[in-house]
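Let's start with one chain on its own, the form predicted alone, as C-alpha cells.
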Amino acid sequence: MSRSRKTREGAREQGLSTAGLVLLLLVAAVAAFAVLGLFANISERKEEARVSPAQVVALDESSVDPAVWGRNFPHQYDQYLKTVDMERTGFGGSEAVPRDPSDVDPRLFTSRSKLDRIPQLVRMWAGYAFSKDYREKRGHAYMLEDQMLTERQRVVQQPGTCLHCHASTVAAMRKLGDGDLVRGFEALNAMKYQESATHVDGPIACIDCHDPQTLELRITRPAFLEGIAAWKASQGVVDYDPNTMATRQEMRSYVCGQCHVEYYFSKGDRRLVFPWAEGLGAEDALAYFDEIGFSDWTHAETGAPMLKAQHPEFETWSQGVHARSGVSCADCHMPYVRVGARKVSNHQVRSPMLQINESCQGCHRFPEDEIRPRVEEIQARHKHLTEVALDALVDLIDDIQAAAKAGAPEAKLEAARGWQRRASFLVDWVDAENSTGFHAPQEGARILGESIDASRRGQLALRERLAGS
C-alpha cells in the first residue's frame, strides 16, 4: 500500500475517532443536563410537599361555611363542590329526574323513586312514612334539602334527631350546649324537625370531620362516640374514645361511620342511639331491639311490631374483606389524587366504580374492563337475591292477612308476626345499605338467606297452626 493511501486512511480514522469523541461528549452533556434537571425538579417537588398550605383565613369552631375553608384548601373545596354531580353506576348512584317546582318543594330535579322501581317496599313498610316517599341517594350536597323536602315530612312530624346525619351540626350543638357538645346534641334531639333546622346552615361541612386548628380527623357526633364505646365494651375495651385511641387509618372510616349507620330514636327523649351494644351485625342489632322491646311502627296490614333499618354501610363494611384487610372507607370513596407534589384526598366522595383507577387499581392490578364486570356480577346476584327475599316477605304478609280474615285467634298469629318482623328487618338491612351487596358480599347473601328462611317459617307456622285449629 502506498504511503499516501496510508496517510489518507489514518486521517479518516482519526477524524472518525474525533467525531465519536465529540458525539460521546454531547451525549454525556445532554445526560448530565437531564439528570440535573430531574434533580432540580425532584428538589422543587420535595420542597413544595414540605410547604404547608397558605393560611389565607383563620379557622375556628365557628367556621361552618366550607367556602371559608376553601380559601385555605382550594383543591379539596373544588372537589367538595362536585358532590352536586349526579351519575349512576351499574347498580347505584342517582339519576336526575326533572320535576315541576312548587311552593312546598322548589326543587327542579330530584332522584328516582325506589318505590316505583321496587313496589314490594310499599307492602313491607305499610303504615310507615317510607311507604310514601323513598328515593335513590344523592351526593352530600343534597343531603339536607332532600331530607327537608321529602314527603315523609308531611306524613309524620319528624324530630330534630333526624338532622344529625343530614346537616353540619357541630357548631349548632356547641352553641345550644354553651360549649358542651353532648348537651347541645340532647337539645337538638328534643326539638321538632322544623325548629331544629333553623339552627343549621347547610349539609355536612369540613368542620364536622376536621379539627379547624390541627386539621386532624375527629368524631363530632355524640351518638357515634357512645355507640362505639358500647361496642368496644362488649369486646372488653373500657372507656373507648376514638378521638384519642383510634389510629388515623381507623379514623378514615370512623368519620364516615358517624352517619352511614343503623340507628334509632329512643322513646321519650328521642335521643339518637346506635344499637351496637351486642355487636355490629344485623342479628346483633335485631337482638338489641328485641331485648329492649323496641319497634318503629305497627304494620298496617298485619299488626306486627316492625323495625326500619336505615343505612348500615359502616356495619356492613366492617363485616367484609376490605375492613379485615385494613382498607378504610376513604381509601375507596375518597382516594388520593396528585395535585403537584401533594397527595390530596378526593372530597367528591363517590362510588369507586366512577374512579376505578384511583380507587381500585392501587391494590388490584387488573384492567378496568375486568374489575367492573367482577363488581357488577356480585351486585347483580345480590339484587336478584334481594328480590327473592322481598317476594317471600310479601307472601308472608298476604298469608297473615288471609289467616286473620279466616278468623284465626290472635295468639295463633303472633308467631307469624314475629317471623315477619325478623324477615323484614333483615332484607331491609341489606337493601338500605348503599353498596348493593359489595361491601360484604358473602355476609349480604347470608342475611338475605336468613330473611327468606324467616318468611317461609312464618308461612309454615301459620299453616301448621291453622291445620290444627
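For comparison with the form predicted alone, provide the form predicted in complex with ligand HEC.
There are no partners or other molecules in what follows, just the one chain.
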C-alpha cells in the first residue's frame, strides 16, 4: 500500500503535458460512463433482489413447507435441496452405500456403518442399542428417515424426544402447546417416537432457523434455550435469552448448536437436556452426570454404569481457536457463494473440504493444496490417537472381565468400573464429534490423553500390589 502511494505522488511532482492531460480527461470521461452504466445495472439488480423475493408468497408461522419459501428465495431453496448429495472427503463427508430395500426399511442407500469400520465400538457399547447399528451421518435431507429406520428403533422403544433434532418441529410444537413452544416440546417428549412422528412432515426446514416475517435467524428449540441459559448462569449472566441477547455472529453458530450437541433425556419425563450447567467441556459434562448420578446403560460385559456421548460439535468448536476468533459454524459450513450478481449463504450445509475456496480462503490466503493437507494432517493424527485410546479401553474391559472371573474383590472391580465409565465417555466424546479433530485439535488430543490415562489406571486398580488393598 505504501509503495503505490509513493508512485502516485511521484507522478504528480513530474507534471503532465497538455496532450497527456487531454488524453487523461478522455479516459476519465469514458470510465465515468462505464461506471454509471454498471451502477444502473447494479441498482436494477438490487431492485430485483428487493422486490421479487418476499413478495411472491406471504409467509407465516404455518409455512412449514420449504417449497413455499422457495418461491421467494429460489437460490437458498435449490441449495437446501442439494443436501441429499453424498460425497466423501479425506476423513468426512458421506458415502452412499447401496442396500436391498425391505418392507421394514425401504431405503435404497444408507451411509457407511461405523461399527464395521471401528470394531472396538461394539465392545465399548456392549448391551446398548448403539452396538447394533451406528452409521456415519449424512446430509440434512436424510435426518428424519435415518432416525425412523435405524435398527436402534427396533432394539428399544424410543421416545418422541428424539424428534427434536431430526424434523421440522416448530409448527408442531406450537400447535401441541396451544401456541406455547415449551408446552408443545413437553407434549412431544412424552409421546412414543412413532406417535410423535405423525405430528411432523419432514426434516429441518426454513422456519426452524428463520423468522417467517423478518427472515432473521432465531432459536426454536427449547432444549437449547434452557441449556444456554444454564451455561450463561454458570458465568454469572442471568435470564439469558439468545433470541433477544445474542449478536448476529453468535446466532450463526447457535442455530446449529440446537442439534449438534451432547444431550440426555432426564429420567421420568424424558425431557431433552443439554448438560451445560457446569460448562461446555467434556469433563464438565462428566462432572454434571456424576453429580446427578446419571447413566445411559449398564455395560453388558463388566456391569459398569455407562454414559454415551453424542456429536458435541458445538461444545468442541467452542474450545478451539476459530470460536475464540469469532468464526462461526456458518462461516465455514454455509459460506457465501456467488449466484449471478448475488452472494448467498450456501444452504447446502456440508463439509468445508468440498468448498475450501469459499469456506477458508477468504481468511487464509494459502493455495488449496496447502490447506487440504494441513487439515488432513490434523485429522490423521487425531484418528490414530483415537485408535490408541479405544484399544486401551478394550484392554480395560478385558481385564475387568478376567478379574471378575478370577474372583477379584468387589471394591477393586468397582474402582475399575469407575475408570471405565470415565475413559469410555471421554474417548466417545472425541469420536462422536464429527470433525475428526479439526474443530479443536489440541483439546481433542488432551481429552484422548485423559481417556488413555483412565483406561490404564483402571487396569492398575485391578492389580494386587498397586491397588493399595
